[in-house]
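In the form predicted alone, a lone chain appears below as C-alpha cells.
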Amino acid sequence: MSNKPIGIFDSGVGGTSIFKEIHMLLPKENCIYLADSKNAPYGNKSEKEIQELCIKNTELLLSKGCKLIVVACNTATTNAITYLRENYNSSFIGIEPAIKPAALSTKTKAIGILATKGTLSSQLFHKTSDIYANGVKVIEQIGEGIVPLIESGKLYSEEMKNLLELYLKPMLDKNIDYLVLGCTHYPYLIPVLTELLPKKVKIIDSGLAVAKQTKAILLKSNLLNNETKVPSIKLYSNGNLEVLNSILKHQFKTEYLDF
C-alpha cells in the first residue's frame, strides 16, 4: 500500500497550491489531482450538491487506488469531508480557513477572512470561529467572482485587482493585521494582494499544516513510501488543461479527463 499514490482534489485548479506543499514535503509519494474546474467555484453551490460532487471525486480516486485523500477545497471540506468519513474506509485530510495562528497572533484584535459563500456560512467555520476567535474581530468577506476569474486564466489582470481592493478596503478599515486566505485558490494571489496591502497585515493560508497532517497521518498508518524512483505525478482536469499547465509552470504532465 505504500507506494500507492495520494489523491488530492478541488473544485478547479486551486488545490493544486495544496499539491505543491505536499509534493515539496513528500517528494517520494506519488500523486493523483483531480481539478474538477467543470463544476467551479463549489462556494455557491448547496450543501447536497457540495456533497455530491465530492462523492464523485472521492469514488473516482479510491478507483485509482488512492491510499489517502485530501479534500483540498475549503467549501467541501467544511460541507461534506464529515459525510466522506462517515461513508467511506478511507483516511481523509481536510483543509479549513487558518483562523486560529490569526486570532493568537493579531495585535489589533482584529482580522481579516475572505472565503467563499460556502466556507463563511457553514457550521464548521462558525464552530472554528467561536472555538479561536473570542474576543477578535472577524471581518468575513465573501471572493464572489474570484475563482472563475483564476479558472478562466485572468489572475493578474485588471478585473482581478479591482476586485480585490474592493473587498480588503471593509477589512483595512476595521484595522486588520492579518489576512486569512479560505480558499485554495487564494494563495495565488499573493503577489497581488502584497501589492494591495500595507506591510503590517500579514497573509496567512493553510497549505503547509495539510501537508505536514498529510505526512503526519502516513507516518502513523505506516504508509510513508520510501521508494527511490521517480515519483508519478498524475494531474487531470474536466476544464482547461492550460490554465491548469501555467499555474503549475508546465512542470508536471496535465491530462484531461471527463468526469
Second form
Amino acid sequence: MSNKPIGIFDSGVGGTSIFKEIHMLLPKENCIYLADSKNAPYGNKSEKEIQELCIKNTELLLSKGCKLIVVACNTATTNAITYLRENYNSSFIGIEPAIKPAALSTKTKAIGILATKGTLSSQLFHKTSDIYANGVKVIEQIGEGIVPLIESGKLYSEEMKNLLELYLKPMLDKNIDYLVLGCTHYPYLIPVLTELLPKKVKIIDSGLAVAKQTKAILLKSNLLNNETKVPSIKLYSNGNLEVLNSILKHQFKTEYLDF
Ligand code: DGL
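For comparison with the form predicted alone, please write out the form predicted in complex with D-glutamic acid (DGL).
Full complex below, order starting with the chain above.
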C-alpha cells in the first residue's frame, strides 16, 4: 500500500486523456500531471532532445515522490522509455499506437495510423508494426500541425477540420476500417473525426488500456492507495493554463509551474 502519487507527463495537454482514464479507474490515487507545453510539440524533435525532456520531467516527478511514472505520450514512449527504464529505479508505463487490436480485427486488411513524426520514425514503433501488421496494409500518416493547434486552443477550428480531412483522405482511399490514434492529444479530436469518417471506420484509442496496465502494476507491486480521503490531484503546466483548463472543461484545479 502506498499513498504516494502517480506521476504522469506529456509534451502538453494531450496526456490528460490518459490522466482522466487513470483517475476514473483508480479514483483513490493521488496524481501529479505535468504538461510540458512550453516544449510542445515533441514530435518534430530528435530522439536525443526528446530523451532530455523526458529526463527533466521524470526527475521532477521523482523529486515529488511519485511511486510510478506514466509516460502519457506516444512520442516520448517510443523515443525514450527504454532509456528511462535503464536509468531510473522506478516503474514506467508507456503508450504506443495500438496496432495489434486494429490489425487483428480489420476486415478490409487496411488500417490507418495517425501519429507524430517522432513516433512513426522510431525503432520501437517499427518493431511493433512489423510484429503485428502481418498481411495488413498499415497506412501511416504524420499528424503535422495537429498538436500545435491543440496547444494553442484551436481544437474545434476550421483549420483543424481541413488538416484532418487532408490526412484521412489517403487512408480512406485505401479502404481502411480502423483508425489508430497514435498520439495522446488526438482522443480530443474524436468528435471531429467521427463527423469526417464513414461509419464503418472504427477509432482505436488506448487510454483505457494504459489505465488498466497502471492498475495491474500497482496491484502487483502492492502499491495501490487504500486511503479513503479525497485524493490530491495536481495538474501543472509550463504553458498557457487556459488551454489546459478548457481541455479539462475546468473540472480540475490547475497550476502554472516553470519547469
Ligand atoms: N501527446 C504526444 C504524443 O502522444 C504529442 C507529441 C508532440 O508533442 O508532438 O505523441
